[in-house]
Amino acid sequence: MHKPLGIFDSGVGGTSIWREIQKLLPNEDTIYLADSKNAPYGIKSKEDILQLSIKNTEFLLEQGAKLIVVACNTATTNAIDFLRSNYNVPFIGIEPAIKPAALHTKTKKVGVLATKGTLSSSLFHSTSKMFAEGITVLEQEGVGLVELIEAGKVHDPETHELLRKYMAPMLQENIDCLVLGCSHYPYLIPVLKEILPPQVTIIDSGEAVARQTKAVLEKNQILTTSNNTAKHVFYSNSDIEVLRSLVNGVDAEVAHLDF
């Protein structure tokens, strides 16, 4: 079926998920919606997150999306059940990769860097309970990180300082896996690698989300079968330059949208 995949996030971070999807499914058209004006979602109420997720979904459906990837941990944990119940397209969510971390850890201590909205959600707690039995999960709210990434300040001293502060208690507890529980955070991996010792494995959800997207497309028989060059359109309701820089090197349209 030659309709686009819709992807939304509270800002530019979900482009880390988009990259993995595009790598695995190069023939699929995509429409990406960055709700940067309302970032970060992680500090908002559940009701606000739900309303924003509905608004984003309806925009993507108006553009003809055949499947929607909720490329935001906070929106997944707070809104995806409602979206699946009320809209007639498949939804792919993203949640912290607790399971692979639990399987990988040798020290039985795993760090999770995420937003308040994700860490306080019932889905996060049920996932942790299900997969992390016998493992210590050290949670850290990444206050201020989304805003820095949205402002294009990944390599600024302020970002380094915040990450050192957030990693210190985890390293004292001897974690050997760090789960990135926000789609913005993969952009911090180069900085984290400078801070973390080599024995700490950084785990994010991007590849798993891409594989799940492909599986759901195949199951629903809506995978694109043509070899046409895929079209990619990115929308933001804020400054588009950071978004443009993150998709640099890809033949894509990047546009500002009032919504």
Ligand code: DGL
Second form
Amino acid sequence: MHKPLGIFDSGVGGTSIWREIQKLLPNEDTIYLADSKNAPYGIKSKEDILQLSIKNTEFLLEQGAKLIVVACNTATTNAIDFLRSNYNVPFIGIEPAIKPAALHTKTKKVGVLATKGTLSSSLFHSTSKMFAEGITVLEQEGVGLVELIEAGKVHDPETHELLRKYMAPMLQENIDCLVLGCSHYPYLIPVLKEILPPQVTIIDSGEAVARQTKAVLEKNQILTTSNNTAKHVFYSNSDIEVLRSLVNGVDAEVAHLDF
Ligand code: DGL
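Okay, that is the form predicted alone; can I get the form predicted together with D-glutamic acid (DGL) now?
And the full complex, kicking off with our chain again.
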């Protein structure tokens, strides 16, 4: 089926997920929506996150999306059940990769860096309970990190300092896996690698989301049959320069949207 995949996030972070999807499904057209005007979602109420997720979904459906990737842990953990029961397209969500971390850890101590909205959600709690039995999960809210990434300040000393502060208690507890539970955070990996000792493995959910997207497209028989170069459009309702810099080198349209 030659219709685009719709992808949304509270901002530019979900482009880290878009990249994995594009790698695995290079012929699929995509429309990406960055709701940067309303970022961060992580400090909003469940109801606000739900309303914003509905608005983003309806925009992508108006653009003809055949499947929607909720490329935001906060929106997934707070809104995906509602979206799945109220709209007639498949939804792919993203959640902190607790299961792979639980399987990988040797120290039986795993750190999770995520937003308050994700860490306080019942979906996150049930996933942790199900997959992390016998494992200590050290949670850390990444207060301020999404704002810094949205402002294009990944390599600023401020970001470095904040991450150092957030990592210190986890390192003291001897974690050997750090789960990045927010789609913005893969952009912090170069900085995290400077801070974390080599025995700490950083785990994010991007590849798993791409694999799941492919599987669901196949199952629903809605993979594109086109071999043409895929078309990619990125919309933001805020300043588009950071978004543009993150998809630099990609043949894509990046546009501002009043939304
Ligand atoms: N990318 C969103 C997530 O994965 C960021 C959350 C926010 O806007 O606070 O959770």
